[in-house]
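First, one chain by itself in structure tokens, the form predicted alone.
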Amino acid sequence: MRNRNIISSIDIGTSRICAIIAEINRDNLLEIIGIGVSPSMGIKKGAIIDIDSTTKSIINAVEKAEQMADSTIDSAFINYTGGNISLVKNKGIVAVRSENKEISEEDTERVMQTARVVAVPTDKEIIDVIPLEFIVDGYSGIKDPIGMVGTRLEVDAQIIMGSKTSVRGLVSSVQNSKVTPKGIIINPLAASKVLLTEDEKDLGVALIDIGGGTSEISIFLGGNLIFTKTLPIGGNHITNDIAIGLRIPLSLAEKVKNRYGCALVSSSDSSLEFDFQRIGDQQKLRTNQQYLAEIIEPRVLEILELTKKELNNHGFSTLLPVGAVITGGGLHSLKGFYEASNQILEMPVRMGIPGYFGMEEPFYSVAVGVLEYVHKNKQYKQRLANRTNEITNIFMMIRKWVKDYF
């Protein structure tokens, strides 16, 4: 049997966990060969609150993906989300060492290491350092300086930090499932790989990921991620509203939302009726989509209004000629949501869906995006190779920390 070039990802969300196994074919393209989805346990609003429960959910998703792929995995790239992501800019400067002054990979590694030297708050941990541009002897705007000639190499870098507790909880949950985390990619960078074009990121675009427990707003401008903010509200709040309004279990409320949900009363159909049974009541009742929309619409408008408020507060509304791309599994199934988004945000809006056969749902955006980010990002591969020992040491420290405190 030939050796298979396998790469895998795990998207750990508030509502669901998605594991994907892909094979890199002879044309250097990704082929999805395994998908596993499991309900999330032990996660609230993007944060892990029960490592054991989350581990079980991860194991379930990974096993499903392995069965479909007819292959096992022992490592995966994972996502990181939450309201505690910090973006910090820093600069690094080194002298080119070689006698002929040709910039080597070692020089880029050294300058990136100098950019990592920054004061890190005690409750934060560096997830990654991304080069925004390299500068060679004063010439800026360089994306890859290897092979160029110069005496001084600089880098303008973006340091991505996350909550130390959240990062360690995430890594521990994955490690406990017998999968080694090979790297961590934050949600907006992952999703942007499959949902946004380079032109959109250059001109200015908002990527809005509405999940189950949270909604993440990310701004791309000049080709880079410049802002990210997480709101503690998502599709689960609508499910909860339906459960309270109709007095039905949450599991049934989720099914009702996905099948009959409508974001706007004006877009609903009063003739579309369905039966339901209240908790503790043996008699079936009947209602229609219009009544359901009256429950759903206020929460949808609240999510969109809060999003608009964030964009306005930070002055982004006038800096985004492309408008907004909305993704995530929280609200995409709601009829009329596109119209509501255009109405409230007052900017061009389109729905973001991965372009992979069989995975044309916003829910898969991050899991597929993690794979694309790792596979197509040459600089990330270099950083990963250079930091392999460092990452291993961090994970060993996390394992010791978990043993000590849990």
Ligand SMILES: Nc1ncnc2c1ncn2[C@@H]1O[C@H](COP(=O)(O)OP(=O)(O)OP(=O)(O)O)[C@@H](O)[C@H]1O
Second form
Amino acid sequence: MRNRNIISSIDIGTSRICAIIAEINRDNLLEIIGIGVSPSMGIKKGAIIDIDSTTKSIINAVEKAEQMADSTIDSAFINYTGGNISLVKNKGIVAVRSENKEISEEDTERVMQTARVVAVPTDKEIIDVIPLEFIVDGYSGIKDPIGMVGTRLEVDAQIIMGSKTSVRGLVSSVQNSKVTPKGIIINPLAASKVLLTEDEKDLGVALIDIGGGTSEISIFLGGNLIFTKTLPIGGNHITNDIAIGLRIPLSLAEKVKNRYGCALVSSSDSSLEFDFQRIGDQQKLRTNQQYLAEIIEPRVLEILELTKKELNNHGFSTLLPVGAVITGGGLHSLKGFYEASNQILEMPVRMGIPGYFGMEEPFYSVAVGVLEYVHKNKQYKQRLANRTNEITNIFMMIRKWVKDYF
Ligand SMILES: Nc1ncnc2c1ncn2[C@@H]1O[C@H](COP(=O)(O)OP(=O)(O)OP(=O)(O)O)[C@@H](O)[C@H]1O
Ligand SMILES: [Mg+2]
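Target state, the form predicted together with the ligand; input state, the form predicted alone:
The next block holds the full complex; its first chain is the one shown before.
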């Protein structure tokens, strides 16, 4: 049997955990060979609050993916969400070392090291440092300076930080599942890899991921991620509203939402009727989609209004010619949702779906995106190779921290 070139990712979300195994084929393309989805436990609003429960959910998703792929997940790239992402810009500068002044990989590594030197708040942890542009002897806008000739190499870098508690909880849960975390990619960078084109990121676009417990708004402009904010609201709030409104258990509310849910009363169909049973009641009751839409609509509008407010507050509403791309499982299946988003956001809106066979659902965007981000990104691979020791150190440190405190 030939050696299989395998790569795996795990998207750890508030309502679902999704593990994916892909094989890199002879054409250097990713072929998804295993998918495992499990309901996630121990996570609230994107942050891990119970490591043991999350570990169980991860094991469950990983085992399902392994069975499907007939392969094991020993290591995986994981996502980071949770609303505490800080994007900090910093500069690095070094003199080119070689005699002929040709810039080498070692020079770029050194300049990136200097860009990493910032004061990190005690409750934060650096997740990644991304070069936005290199500058060689004053010439800016260079993406890859290796092989160019110059005496002074500068870099404009973006430092991505997450909450120390969240990063450590995440890494521990994965390690406890007997999977080695190979790297952490923040949600918007992962999802953008499969949902946005380079042109869209250049011109200006909002990527909005409406999940179960959170809604993440990210702005790309000039090719880079310039802003990200997570609102603690998502599709699970709608399930809650239905459970309270109809007085039914959450599990039934989820089924009713997925089957008959409609975002707008004006798009609903009053002739579409369905039966349901209240908690503690033997009798069957009958209602219709219009009544359900009356429960759902205020929450959908609230999520969209809050998103719009966030875009307005930061002056993005008029800056984004491409408009918004909405992904995540939270609202997209609701009838009339895109109509509602067009109305409220007052910009062009399209659905963000990964173009992978069998995975054309918005809730796969992050898991597939993590793989694409790692696989298609020469610079990331280089950063990973250079930082292997450092990453190992962080993961070892976290192992010790967990042992000491739990
Ligand atoms: N057919 C459907 N119709 C409406 N909502 C749905 C449907 N299927 C799933 N959902 C909702 O999608 C949400 C989960 O979406 P997703 O998997 O993107 O979230 P997550 O990544 O787990 O959460 P988060 O990103 O907030 O951490 C849940 O609220 C679920 O009820
Ligand atoms: Mg999510």
